[in-house]
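Below you'll find only one chain, the form predicted on its own, shown as structure tokens.
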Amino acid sequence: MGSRASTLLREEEIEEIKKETGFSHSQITRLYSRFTSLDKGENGALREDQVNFRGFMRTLAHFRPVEDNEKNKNVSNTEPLNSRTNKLHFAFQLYDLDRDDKISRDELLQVLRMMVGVNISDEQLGSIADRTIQEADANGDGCISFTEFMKVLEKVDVEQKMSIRFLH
């Protein structure tokens, strides 16, 4: 019998919380609050990936923009999770499906397959993997490493694509 009052975030969780995503208080508890609606299981966790409410906002700060550092100023000095590096390396990851620290043609195929399901055929797909990594892969690998992976999207805005607005 999981009762949602033992589930509470306690105050200096919300401030290490805070610390780490640069949410605000109010939107620590607003976020907590649909968090906890959609763990059916009440164990604190997303019961498809087992992902606690701390992966859950640290995930989440990644799509805060990125003007809210400046007001939400970190003191400990480390990059934040929202700074365009780092929301390039969590869309790297995204295709790096094995974590070896580059997207191989098999990994883009898989993704772009979940992306697009059937709408597209094998064909077309391994073609747009192939024309993908001859753009992108500049060390002539056959992979693209996140250095790659930053080079080819220098000029799009991520800051801005990468975004959502959450309320204050």
Second form
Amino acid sequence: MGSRASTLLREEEIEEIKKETGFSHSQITRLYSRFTSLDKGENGALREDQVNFRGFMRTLAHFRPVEDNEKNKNVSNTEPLNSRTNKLHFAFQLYDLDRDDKISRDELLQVLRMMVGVNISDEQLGSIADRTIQEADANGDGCISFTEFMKVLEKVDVEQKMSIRFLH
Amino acid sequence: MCVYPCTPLCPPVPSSCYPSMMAALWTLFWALSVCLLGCAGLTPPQAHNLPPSVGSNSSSSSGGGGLHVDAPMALRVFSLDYHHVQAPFEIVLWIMLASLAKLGFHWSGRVPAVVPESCVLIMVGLLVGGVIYGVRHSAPPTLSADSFFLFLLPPIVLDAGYFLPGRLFFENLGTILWYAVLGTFWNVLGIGLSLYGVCLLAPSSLGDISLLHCLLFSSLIAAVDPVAVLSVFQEMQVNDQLHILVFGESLLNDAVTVVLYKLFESFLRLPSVSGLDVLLGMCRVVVVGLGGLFLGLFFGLVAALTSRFTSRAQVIAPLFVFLYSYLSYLTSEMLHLSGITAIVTCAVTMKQYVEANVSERSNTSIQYFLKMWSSVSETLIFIFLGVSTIQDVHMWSWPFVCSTLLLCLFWRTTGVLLLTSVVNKLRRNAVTFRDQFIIAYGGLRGAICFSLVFLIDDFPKKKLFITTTIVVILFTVFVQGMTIKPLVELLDVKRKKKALPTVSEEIHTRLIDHLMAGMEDVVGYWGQHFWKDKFEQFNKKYLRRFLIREDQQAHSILRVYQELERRGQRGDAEASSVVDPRPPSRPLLPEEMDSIRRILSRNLQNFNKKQTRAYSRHSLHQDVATNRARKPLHRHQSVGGRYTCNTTAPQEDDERLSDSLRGRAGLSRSHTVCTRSSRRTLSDSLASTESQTQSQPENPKPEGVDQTSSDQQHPVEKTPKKQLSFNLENENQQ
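Given the form predicted on its own above, I would also like to look at the protein as it appears in the form predicted in complex with its partner chain.
Below is the whole assembly, all chains and molecules, this chain first.
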């Protein structure tokens, strides 16, 4: 780790990123220029001390489309970052703000509130959240764990939805 | 009528009812055919076009035939004046015949599982045509091209456009256009040139067919027909993407077909053809397609605007939908643009605004009438296809006919393979080989080719063209139509997901949508989500404000939610007891009730992300709260008490209707009614919010058709769980 975006991207870093994320060389360089242009904007969106390029790439790696031939190439034991599980985990973490691996009712409410805006009363939102939890919750603890989350979304074509066609 | 709980695969009717129903139906059917024969006998044999082309009926002048009486000596007590009513009478009889045939088809046991409806209808038409020919010894009335294009085709296309699954369509739009435009070009040129080669090889019999004639012929035979495709594909439940590809292609290739046909026709009339003409022809394709598109957009927006003001005359609101769509079609036909594109665009454009503006009952009316008209139209078209096959004018030529058939198949297959290999590189979701095979095999020809071939200027070999067209149509509809279903199963093509959507799924999917829009922005990739987002913003900021009534502009999620509440309430109406009743804040006035209903009936198309499963011609997603499963988990109170009794009755009717509809396993349209069980969870979850928690949780009916009319496609968003009152004030403030 530890390459700062202000320095140029070195070859060995590109190699490392390639191995970790599965992007191709040209994709990495292209995304690097995107990263630097975002950073220069200095609108607070991508502050260098918060998200460095490696982290940026790691996040984006989740959104690579799943390719069939990858399954053969991947000899290592770790799942590639863009596997279905990892994609779902990324979405899960959007809810799970306190990182306790569970989505509690409050966290769900917060996210719902953000999505819906101000036009719905708290009461209504609350019942919606309750309904969501009730549908997913298998072990009855009032929270949604990652496994339960995965189960709920098993019919959704996540690999396709959560993919961006990165230009080569 | 026997009503019973159905399971997807059991035969539709209990055996006790079956023989009597069938007997009654077939008696009626044959009686009707006899009637038709009688009418046929009454009119002196003339090869004129059928009365549907109103105004062209010339037989009324021939008073000769036997039923006029000479000047009576005394007052007649009973007289028969057939010629006075002949035209409408015959039209009605034909429509009646068509509808009875359809009914008979659905009641006939195992037949629907094997033979698609279009085949049966064509066979009936053949029968009737044969009988009429036998009686009159001349050709039976044929389908005139005018009546087809002006009266029979628009309802079908309008129905297809109105219920088009928006999200799927736009996601795959590139691919669809690729297939439609380029694929059609490829087919036309390929078939035309090869046919010309065949004609050159057999100069004795086919020598006088020029290249332009071949091209003209191929331009009309190469195009896939939306009517035939729709009718066959609805009975197979293939996966949504495949369906939309084939279906979208058949809709959009109209522009290319129209242009090429007219182009070659005008070339035939010109003394010579230069390169400039060809180039101009290409430009015309673009003009025709885009012109149709803009015309449709214009009329759609005007219709949406008009619907904004229909609150005081709600009864005629549905009429505007039909009028504007038909107007757009006629206008574009007048300007020689692509009518199908215009009407589809019009329907797609106006849909969300009209549904927002118009009352719930009007929405139901619109959808019902659309389904009804398109159903009747389609049936008539197929019957006439059968009838018109019996003619005096056939000319047969083995090499021409067989080579046309083979070439059609060959060029379509190669075209699909080639185009898909290119387009797969650009798609997120590749089109598999199996899907490609089905796309190629599912290229059915239908009545459009048939009508177009009649419009060709007369030349010596026109009869050959007509015969060949009929053969191709019959072949594709019968052979391909019948075998495609077993093939789909054999090849194990991915089928439609019969999943019940859940609230969670919906919320999470929506979250992912937001996420993807954001990520695309970060990466700087102007992908689908980006454009969708932009369109939604534009929509919200300008279009909705302008086109939708002020009081209906609540936030979409809120409306979804209220919709669910309302459903819960309607289910509530069936319940007997209320647990934990909360006192209503005040009794609801009728106007408020109406406005609640209107608000709740809004259909939410946020980001166009709802999946419409309403492809089918016969299934209208009923406004039914059919579900009996009351999970005793949640309570729900409704302010303002129950809905009045009159909402219960229609629910039960609808329920029975959907029950009997559902009985058809493997039946064409109704099958989608069955699989529309996504609504189950909606009703389930809502029912669970009802108060009749004391009833034991029966198992939900296997297929619960529980949708509101206005809500074909919106997934369950939120449902109230705990004690939640439908608070009128709350809603009024929002």
